[in-house]
Every structure is written in C-alpha cells, then in structure tokens.
Amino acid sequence: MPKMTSHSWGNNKRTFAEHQTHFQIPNVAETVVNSSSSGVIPRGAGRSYGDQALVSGGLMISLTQQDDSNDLEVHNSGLISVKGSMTIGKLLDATMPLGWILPVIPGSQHITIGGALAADAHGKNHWHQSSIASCCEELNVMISDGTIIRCNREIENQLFWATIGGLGLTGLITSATLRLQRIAGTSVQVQTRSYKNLSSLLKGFEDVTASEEYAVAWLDLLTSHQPGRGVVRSASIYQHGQAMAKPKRFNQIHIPKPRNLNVVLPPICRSHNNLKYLMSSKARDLRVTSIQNYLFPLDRVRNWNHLYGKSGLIQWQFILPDKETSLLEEIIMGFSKTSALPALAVLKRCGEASESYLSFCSPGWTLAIDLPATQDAYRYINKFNSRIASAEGRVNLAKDSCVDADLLDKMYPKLAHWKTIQKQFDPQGIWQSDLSRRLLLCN
C-alpha cells in the first residue's frame, strides 16, 4: 500500500506514512511482525490531537470498527468484553438500555476503547472514579512479535500498567474486559451555575462534587473585566424518569474540511464566549436531558476541529495541585498579554491517580484549552511548561503537541520504569509514533 499524508484531529500534526485496516487480528499480527516501515503505531479513530497516533515514513495499522455491539453480553456482575476497535457510543448503544453504563466516559462518544485505554482517559466524574483504568479488568494485547498477551492485576500486571496510559507504544489493545456499573435510567439532571470569577467558581465546583456524579467547568479566558468567570455545568443520574430507552444520535451540524480561511478569530470567540455567559446567568432551573447530550457535547458538531483551518489547533491540558491554584490564575490571566488565542477552556477536578505508569491525573484541577495552532500558542505554552513540572503537575502526553522531553522525568516519576517495561515487551523497538521520537520514549 502506498504512503499517503495523515494528520492529527487537531490538523496541527501531519505525515507521510502507510495506514492499513484490517478486518482480522491475523493478518494484524502477520502485518506488525513481516513490516519493513520505519516503525509501527496502533491507530483507532484518529482523535489524538497531537502525534501520538502517527508516524512519519512508518505503518499505522487499525482494527475495523464492526458494528458488533449485537453480541455484546453483560455478565450479572457487571463484566463485558470488548474489541478494543469499539467506540464509546457503540458500547454505550449496547448496554445503556440494559441498564449499566461505563463508569468512566471520556469526552467524545467517537474515541475507542483501545484508543480510551492507551491514553487511560478520564471524564467528567474523576474526583470519585478516577480514570478509565479503574474500571478495566483485563487486556488482550499484541506486542511486536505477533504474540497476544493476557494481562491484568494479577497476570502480566506490568504489561496491563504500562499498556493503560502507554500510548499504543506497548503494542494493540485486541479486546478488553470492563467493569459496568448500574444505572437508574438513561438521563442525567442537570445543574448550571455561573460565577463572575475564578476563585469563586472553585469554591463552587468543589461544592457540587460532594453531592453530583458529574461536574466540568467552562471557563472565558479573553475577558479583560472578569477574567476566569465561568460556567459550572453539573449532574446526576435522573431517577424518575422512563425506562431505559436507546440512546439518540445528534450529529447536526457539519463542518467542511480546512480551507485557507480560520473562523476561530479573537471576535467571534470573545461574542461567543459573552453569549454563553450571559445565557448560562440566567439558567436557574434543573434541565433533565441525554447522558450522551450532557457528556459528549462537541459531538454535536460533526468535524468541529475544522474550525481552525489548515493550520489547526493545539489542545493543551495539564494539571495542577490544590496548592498551586495561584499559577493555575497566572496561566489563565497572562493570555490577556499575549496574541495566543485560548478559544475554548474547560477546567475538571481530580482524585486519585490510577496505577498506571504514565497516568496523567492525579489530585488537583486539570485545565484543557483549545487554542489556534499559531506560534503565539507554542510560546506561552512552552513559556508555562517548566513551571508546571516545578510545581508537581504535569502535562497530558495523550493530547500533547509540544511539551519538551526534558520535562518528562519531573512530570512522570514512572517514566524510567516504563521504558524499562516497554523494552522488554518490544525489544526492537517496533513500536514507534512521532511523539516517542519527539519526547524519547522508546530509545
């Protein structure tokens, strides 16, 4: 198959490399282990960001995504097994009417479970059930010579922890064993409450999570007058409502691909971001509505990443401790002093890390911002880095764009253990994405 040019979701990453699908996990093994390419990368929806999902003059090979969510069985303890070419959606499709639903859902119903796993995704509901790491009871995956391990807590327990969170440079996620959790009905009861400042939308939020399931935050980071007021945006499974029912699509509105022209101007966002604010001040009532309209809100917009045009977006999420929260304010006041455009900012709490060697939560606030892939952006990220990894955070390698390599020892006090465990599972280094070349992963 010929090389053709691929890119991030967020268009800011591009290269040239051969991309296969395969329908069978055969012909995925015979493939990885007879490659010539310069490197191998499991790819599932393409959603990363950033680089982790390519590899220049190299292979990244897929799993199709069947529609098998019909052969789907829920166990009365609550087990399922998975492909881990499934989406979100489909295993929401599959077990929401039945009653169970994933506990830890990312932010898009598009994003595989394989694809969910190597990153050890979190949703909007970490500070109680941390990342979907906690609800994954066991992988199949297959590492660079074809062979397909069985690994869990118990079981080849460094494979399955450096695989969760390990970026797809451990090998592919064949299948996966979840733990579901029970669900009263398939809406949740939403809360909106606004605050005309960071400070007292901190408060709030940590307010609402002694009592809600779920919380996340919307932030205006281009107001001059009120800069950090924001939305809180929190709910729980509505008890009262109808029987489980299947869940709606809502893919509404579509985007053309990039074309020379950026939407994303200082404007258009600053008039979006006054709307949003002042129509959220008004909201006072509790609105029952979809678990997937409350979770997955961006999917409304099929291709929302084209906004930004060719030269794309940058999603920069990092995570700060409770005592930093004076350089979590200095990040989000200094964009007032730059050209770099923060479009979209959504701020979650954190609990517990997981076990994983390269998870990114841990306990504090995580802030996630949509900027304009300009070199404006670069510079006020880079200018912020280092002091983040000073100050005991770290930045999300799963959608990273430009964190330097030398800030990961402080960031991830795994990573040398890591490596250590992803040499010996892939001893010739196979195993490759430009963002392990970028960052040194896999040397």
Ligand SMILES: Cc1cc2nc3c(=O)[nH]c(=O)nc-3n(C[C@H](O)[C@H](O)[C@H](O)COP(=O)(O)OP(=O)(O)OC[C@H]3O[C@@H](n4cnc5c(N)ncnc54)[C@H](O)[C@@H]3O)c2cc1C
Given for the second form:
Amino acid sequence: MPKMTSHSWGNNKRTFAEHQTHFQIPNVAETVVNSSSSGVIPRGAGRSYGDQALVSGGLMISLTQQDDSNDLEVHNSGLISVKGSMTIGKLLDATMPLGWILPVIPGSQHITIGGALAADAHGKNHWHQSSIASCCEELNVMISDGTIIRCNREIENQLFWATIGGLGLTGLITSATLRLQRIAGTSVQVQTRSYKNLSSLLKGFEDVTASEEYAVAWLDLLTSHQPGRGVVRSASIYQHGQAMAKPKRFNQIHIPKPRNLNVVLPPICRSHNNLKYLMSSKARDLRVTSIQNYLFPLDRVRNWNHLYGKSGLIQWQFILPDKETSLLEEIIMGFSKTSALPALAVLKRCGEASESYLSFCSPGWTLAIDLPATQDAYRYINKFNSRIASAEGRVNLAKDSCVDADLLDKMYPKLAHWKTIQKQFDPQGIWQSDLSRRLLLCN
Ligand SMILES: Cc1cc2nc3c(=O)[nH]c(=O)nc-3n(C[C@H](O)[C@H](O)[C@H](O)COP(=O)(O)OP(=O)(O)OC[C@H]3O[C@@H](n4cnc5c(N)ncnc54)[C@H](O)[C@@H]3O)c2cc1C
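Return the structure block for the form predicted in complex with the ligand; the form predicted alone was the one displayed.
What follows is the whole complex; the chain from before opens it.
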C-alpha cells in the first residue's frame, strides 16, 4: 500500500506513512507480523493532538470502525464487551437508551475506546470516578508477534496496566470489557457560574464537586485585568423525566481544510472571550440538556481544528497538585508577556490516580490550553515544563507535542517499570510512534 501524508488532530505534526484498515482481526495480525515497515502503531480515530498515532516511514494500523452497535449486550452487572475500534459516541448511543452509561467519558464522542484506553482518558468527573482504567475490567491485546493476550487485574496484569495509558506501544487493543453504570435519565441539569478571578473560581469549582457529578471550567486567559476569570459549568443527571433530552445535531458546521485561513488571532479570541464571559454571566442558573450536549461541546463543529490554519495547534495539558496553585497562577499571568496565544483553556479537578504506569491524572488541577503552534508557544511551554516537573506535576503524554524527554522520569515515576514491561512484550521494537521516538520511550 502506498505511503501518504497523515496529520495529527492538531495539524502541527505530519508524517509520511502507510495506513491500513482491516475488518478482520487475523488480517491485522498478519499485517503486523509481515510488515516490512520500520515501526507499526495502532491508530484509532486520529483525534490525538500530537504525534501519538503517527509513525514516519512506518505503518499505522486500524480496525474498521464498523457499526456493530446492534450486537452489543449489557449484562445485568453492567459489563459490556466492545471492539477497540468502537467510538465513544456509538457506545453511548447503544447503551444510554437502555439506562447505562460509561462512567468516564472524554470530551469528544469521536474518540475510539482503544484510543481512550491507550490514553487512560479522563472525563469531567475525575475527582470521583478517576480515569477510564477504573471502568475497564479486561482487555484483549494483540502483541507484536500477532498473538492476542487476554489481560486484567489478575491475569497478565503487568500487560494490562502497561497497555492502559501505554499509547499503543504494547500492542493493539482488539476489544475491552467495560463496566457501565446505571443512569436514571439521559439529560443533565447544568449549573453555570462565572467568577471574576482564578482564586474565586477554584473555590467555586471545589464547592460544586461536593454535590455535582460533572464539572469543568472555561478560563479566559486573555483579559489583561483579570486573567483566570472564567465560568464553571457543573452538571448532574436529571432524574425528573426526559424533558429536552435530545442531543443537538453534531458535526453540522464544517470548516474547510486550512490553506491560508487562520482565524485564531488575538483580537478575535479576545472578542470571543469577552462575549462568552458576558453571556455566561447572564446565563440562566439551571438548564436541562442532553448528556452529549454537555459533554461534547467541541463536537458541534466538525474540523474545528482547521480554524488554526496551516501550522495547526498545540494542546498543552498539565496537572499540578493543590499546593502548587501559585505556579498555576504564574503560568496564567505569564501569557500577558508573550505572544503565545492561549486561545482556549479548560480546567478540571482530578482525584485518585489510576494504577496504570503512565497515567496522567493525579490529585490536583489540570489545565488544558489550545495554542496556535508558533515558536513562541513552544518556547513558553518548554519554559514551564521543567517547573511543572519539579512541582510534582506532569504533562499529558496523550496530547503532548514538545516535552523534553529528560523530564519524563520525574513526571512519570513508573516510566522505567513501564519500559521493562513494554520491552518484554515487544522485544523486536515493532511498535513505534513519532512520539515514542521523540521521547525515547522504547529503547
Ligand atoms: C475534542 C477532543 C476532546 C478530548 N477530550 C479529552 C478528555 O476530556 N480527556 C482525555 O483524557 N482526553 C481527551 N482527548 C484526547 C483523546 O482522548 C486522546 O487523544 C485519545 O487517545 C484519542 O483517541 P483516538 O481514537 O482518536 O486515537 P488516535 O488519536 O488514533 O490514537 C491515540 C493513541 O492511542 C493509540 N491507540 C488508538 N487505538 C488503539 C488501539 N485499538 N489499541 C491500542 N492503542 C490504540 C494510538 O497508538 C495512539 O498512541 C480529547 C481529544 C479531542 C480531539
């Protein structure tokens, strides 16, 4: 199959590689085993922002995202087996009408289950549900010799914990058994509160986590007088009927492929933020909407990533423990002294870390910032990444584009153990990605 240019979701990373999609699992095994390419990486929906699912000169391998949702069966215990290639959206569409929900849901319905597990993804409820590892009971993983290993907390548990959060570098998740949770409705009641500065917002956010199921904050990092002002949107399942439960139509707005278009410019972002803050301040206190509308705001615009133009965007997501909120404030204030443009900033609260060796979330605050991929943005991120590592924080490898490999041991204390397990299951170094090469993960 000919090689072609593929992009990261952020459009800031490109690669020239082969991409094969197979319907049958034995065909995937055959392709992996007989691949003459230098490096193979599983690919899901390609929604990772950086070079996680790209491999220059190698082979990206996917299972077809066939619509097999009709075959899904939820056991009385809430257990369900799904293919690694199934999207979060398809899973929810099939199970929510039956009264079941995935307890941990990342912010886009287009992400695959395999991709979410490989990132040990978190949702807007990490402080009480942890990451997606918490609802994963078992995996079937195709390792580099083509065999499929069943692993869980008891059987082959090292492979289990190395694969969740392992960014495709231990093998391809062909299927997973997930534990769903009962829900009493398919709507949420959303509460919107705006805050004039970061400290009052952190306090307000902390307060809602005591009673609400989900919470997320949008921060305005572009006002010169109140950087860190923002809006907390919290939600809980609406248990009084199904009123207004219909999801809005997703993917209706289409942004064309970037040529010379780049609308993410300082004056436009500032006006957008001012308007958003003003409208949120006036928003009705309580609103009922579908779970999907609340959880997937970005999915309303298909290809919103194209707004960032040809050079694309970086998503910089880091986490800091509570005792380091002054560093969080410093990072936020520092944007006024650089031309790096924090176009979108989203804050979440995190609780217990999962046991997976490369899991990102741990107790504290995580801030995810989308920035046009400019030299100033890379400089700004790199300036603070070493401070984040020293503060017992870390950057999210599932989204990273530029972290310094030397910082990883500090950020991820179980990295050396993960490398040992990775090597054990892939002694020939078949699984590789541009990220693993950049960060020397599989040497
Ligand atoms: C709009 C948006 C919102 C997001 N919100 C969140 C969020 O709230 N929380 C969060 O944690 N993340 C979030 N993400 C990041 C996302 O969860 C990860 O990037 C995820 O890995 C993407 O999955 P994918 O199916 O697109 O996989 P890809 O981008 O194709 O691959 C991502 C990684 O997963 C590996 N992988 C993919 N499929 C498999 C498989 N079957 N077996 C083994 N490895 C595999 C790849 O090798 C690669 O390393 C968001 C991303 C976007 C674009």
